[in-house]
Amino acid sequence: MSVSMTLRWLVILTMLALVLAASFLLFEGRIETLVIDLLSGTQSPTGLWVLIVTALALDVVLPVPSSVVNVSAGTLLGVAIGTFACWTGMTLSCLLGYWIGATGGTRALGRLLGRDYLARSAEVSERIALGSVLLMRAVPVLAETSTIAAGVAGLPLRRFLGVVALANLGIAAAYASLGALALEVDSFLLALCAALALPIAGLAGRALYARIKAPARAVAASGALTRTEAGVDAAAAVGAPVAQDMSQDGAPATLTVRQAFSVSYEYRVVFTRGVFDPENPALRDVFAAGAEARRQRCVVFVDRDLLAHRPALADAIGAYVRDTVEGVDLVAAPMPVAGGEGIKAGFETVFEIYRLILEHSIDRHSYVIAVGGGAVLDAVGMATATAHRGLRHIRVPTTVLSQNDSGVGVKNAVNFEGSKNFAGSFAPPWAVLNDFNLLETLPAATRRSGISEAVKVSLIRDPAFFLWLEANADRLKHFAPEAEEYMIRRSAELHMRQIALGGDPFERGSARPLDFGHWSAHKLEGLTRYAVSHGDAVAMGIALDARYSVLAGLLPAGMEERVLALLQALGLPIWHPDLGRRDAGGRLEILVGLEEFREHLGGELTVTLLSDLGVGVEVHEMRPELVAEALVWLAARGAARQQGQEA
């Protein structure tokens, strides 16, 4: 019941109680014989309790004076007993209220009392609780409304016989003690009013509660929407809609419901060797993770270089799954697909791996695996995360960058129009399996390009893992294999814990924390036309904002400089001329990728710096003119080194 319709209850109750008192000023002394007449022992005290009782338990289908009622009870019976007899009628009229809508006799009801009063029922079922079955008992019609709909709505019956019980033992306490007091002051009507005033508390009390809770009609809490679903049947029951309240004006009130739901998300990440090796069980048990009674299809896709490289490879994948799997069918052998950017330019892969799914029945029960660096992740995790609105997306990383950061990640994107991962989705994996065998064919500038990652998540994650990288910069440099495993499952450690415990894995929010230096670095990419590679571009990127960190009064100076030296001592690059460019009108091209940036989540601009080696910090502002100056000192550092380097 709406705001408004509870102030026309109001009125109505008012001028009832406006007519009864005049008629009893006028015949108060009639009313009072017949008063004593009752009390002179002409009726018996048994015969008034069962007829107190059969009235108000009938107070549910029938529209006995139940304020009067009750009054006359403590009036002609006593508090004590007649609490007891008002409490047992209206416990008795919940229960038949309760087995009204729970047996469906609504149908027989609607007949007989018409199809509005079923039709608030059912509404009140839709977002009914114990709590309003509580607040309800002392409002006129709700108070009968409400037992029906807890039965439509399924409420439990011992807590709903418990809540009402409690709730009628106090207010058929509070009418009996009135009806007594009729004895005490020698006047009935005084004690009539007074029972009148109960409803019309009751009523200004949920009006009060509704303009507190909430400005809609109704919000819908844990279960709301399997109420409302019960709601409909009611209607349905009786061959009505739902009423709909109007408001003053005559348009529909308006209805919010609020809905609230949270979905669990879990994926296993392994670091092995010979992933494809049949003794290895690794790939094994991720496809018996979700094994069904019926046979399951698979689809690979490969980097067409790395094939190059392991000509074997598509071999042994066929192999492994052919007769080392049970319940999975390879329906195709491994298709090749073009690694690097290129893949990502637009969608015509993504329309391609479309077409193939279809080719081969792929549904959401079946598997796609994708071996290859990010770029070939993306554009496949792109297909599988949005055919069939979700496949099963295995991914097995080739490069050190796909394997420490994005691989491991629930993001998946190409590009549109020259803007990098402007289109894609969040979609976490059905597993990640990192081979480390599968980098030993890399070329060496591109294996150590992915190393960026992990120095960029120390910087803002974990200073002891910086220290680490300083220790270990040249066995990083070189391939050592303990160092480079530990870098990538350390880095890949503190990406996933980011994304879980980090409180926005979906990026909803205006800030990435992850992206530390990749403002400029996502740029560089563009002015070079993808010359420059995402791992190259973020060292740079992470070079850039330490010495704007320090210029911003950030980070302690001095602190830039260390930065700088672990990235050379690692074979990163520090500069690039495009990071200089200017356009036509003198201004540095560089600085547009900050507001592509802020693009691309929407929003205030929130960009992450240093506050210390391994603390990071967000700013919303990057002022221009330091970050002008912080690329002079970062060119003149590049310029050094080029130098240092030819001699």
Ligand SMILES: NC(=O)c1ccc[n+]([C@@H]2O[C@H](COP(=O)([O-])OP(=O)(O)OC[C@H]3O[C@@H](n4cnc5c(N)ncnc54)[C@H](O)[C@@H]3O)[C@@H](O)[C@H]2O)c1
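In this text, rigid core is short for the largest set of C-alphas that superpose within 1.5 Å between two forms. The model shown is predicted, which means the values in this text are computed figures rather than measured ones. Numbering follows the first chain given and starts at 1. First, how it differs from the form predicted in complex with the named molecule.
Once both forms are fitted on their core, a CA shift of 2 Å or more is seen for G78 between these two forms. In the core-superposed comparison between these two forms, V592 has its Cα shifted by less than 2 Å. With the core held fixed, F160 shows a CA shift of 2 Å or greater between these two forms.
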The other form holds:
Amino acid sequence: MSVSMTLRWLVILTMLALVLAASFLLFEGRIETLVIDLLSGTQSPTGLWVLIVTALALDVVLPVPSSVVNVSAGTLLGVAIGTFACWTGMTLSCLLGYWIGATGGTRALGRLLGRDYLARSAEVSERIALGSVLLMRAVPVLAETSTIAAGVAGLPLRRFLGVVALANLGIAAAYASLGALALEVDSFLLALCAALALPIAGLAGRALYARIKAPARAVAASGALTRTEAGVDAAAAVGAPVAQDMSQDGAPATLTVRQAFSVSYEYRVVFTRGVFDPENPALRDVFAAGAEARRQRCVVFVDRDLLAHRPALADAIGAYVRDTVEGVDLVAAPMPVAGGEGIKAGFETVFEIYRLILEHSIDRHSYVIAVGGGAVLDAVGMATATAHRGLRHIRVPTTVLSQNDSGVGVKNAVNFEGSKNFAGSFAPPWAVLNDFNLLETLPAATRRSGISEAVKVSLIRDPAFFLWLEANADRLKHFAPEAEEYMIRRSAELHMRQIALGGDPFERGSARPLDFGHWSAHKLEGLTRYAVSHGDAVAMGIALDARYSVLAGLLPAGMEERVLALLQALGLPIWHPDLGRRDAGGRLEILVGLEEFREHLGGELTVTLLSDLGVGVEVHEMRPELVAEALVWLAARGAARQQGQEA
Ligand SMILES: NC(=O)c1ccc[n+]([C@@H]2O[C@H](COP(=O)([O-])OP(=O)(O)OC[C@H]3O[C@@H](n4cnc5c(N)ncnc54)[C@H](O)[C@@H]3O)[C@@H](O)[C@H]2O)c1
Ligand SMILES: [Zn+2]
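For comparison with the form predicted on its own, provide the form predicted in complex with the named molecule.
Starting with the chain above, the whole complex follows.
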């Protein structure tokens, strides 16, 4: 209730009390005479009955001192008829209030009560329930407000009537009995006290209730929010108050309103050859899809190691955009950035990119193209996702790993103080253009290492793809173009499917199925100061978790041998001495990776393991002694392989 309305009611009630008290003190004799006159039949009981009923019925729209009238009814008409009169009047008042609420209130009533009074009733109606109507019956002002609110809220009339009729009967009987008692003991003072005692008790009770319940209600409010979030019909609740806590003067102290909306993402992932060839329309089409009436701007960042192998690439990109794309201005020559994990070592490159974005007035309708390996895409992606809160980021991945995994995803990040991918965001790209030709200059080891992400996704999602990888391992190892293309496309597709259909594209939960084999991989990268590439570390992580799955009884024995055989056939490493490194206290350092893995996402530890080839399974615990046992097994296999290679 607004302060002005509360004041208005307080003034009315105080005046009434004062008038009654004053008239009692000043005109005691007259009042007594009047009462005696009434009782001695100078007023007809029917007339009194009608008077009482009318006064009480109008209580909802007029400041009738209902408790005084109620007590008087007992005094003047006796317990039975008095109760009946009170009950009839109060119940009619409830119906009138309900009708006002249900019909929205007429202009006249709005004027009479004040718009804020009606609005307040509507507000109360949001959280009203039959129980509240019942509880408020004994509280002055709120008793009337609650009936209007019940109408506004559209509570079922029959049930509403049932509840108020019953409550009114109790109240009417109590008042009328007090009134009759006052007459019996011959004390008008008792009648007056009785008239004021019940509403005062009601107000005090309400204040006490509010104080006791305040923290409990706050908890209930957050509980309600969680429920609605998890609920199916979340949209229906949008904008509605989830919970409202009222302070003692009736003003909202805490109001929680549900807010929910969803944003859909769509971006094209293109597989092509010669993406910057003037004849190739793929990139032009991407620009055309985002074309606007006004000219748009574009800057390009290129992996320096890639440029070292392809010095003409920068000019080719410049010529493509300048000469073949309409409506887009390339505002600077393509800029080289450091390639490899070094670019992610901190924020240096991110800040450099910010400066260029500022300098060239790149806005949210402009394009930032990143051409390079996963590390370059991650760092440039981090800068474009945060500059102006997000620019149009086009990725041109140039390694196997960035084409079959990282480039088609929704994440970016840089490392911070040695913590891998510590700072980053979820930011889907504007488009992804995979050019198979660009892979040709990759060092063989780097080119192979990316296949580990395809093995990973086949193992958790696609048994047929695993079989295909087994069958084509040798061709893949030697970069047979068709095999490599299919491997990249299928792996990218499976990653994209998991992101789009897996139910948690922005990893809000605790599960990261696409990070199978990664808890140890990330740690190993750090332990070796990134001397081991991400792809190679993932290959070893897969081998370790496949063996662990067998030791934990999840995967039938022998299956891990097939995983290992595939990794080896692809030319991927399965062992690195730092996997078995121990700290001064003799603890395996790789195990710290488990805790870091959990911390990165928060919540319960969730690691994906294998229950079959092509079937991932989530666990929430990894037993250190089994990890150690798996490492011993893997070390022996690694040593045997080394000997085989040396022999
Ligand atoms: N965002 C994600 O979802 C996600 C997923 C997986 C991996 N990653 C990240 O990706 C990074 C690994 O990416 P990567 O495997 O592509 O390696 P990389 O980006 O480190 O590149 C490896 C090396 O190859 C060079 N290079 C790139 N393209 C070349 C080309 N065509 N010819 C010659 N040299 C080339 C690079 O300059 C670098 O020296 C890691 O930082 C990893 O954390 C991110
Ligand atoms: Zn990975």
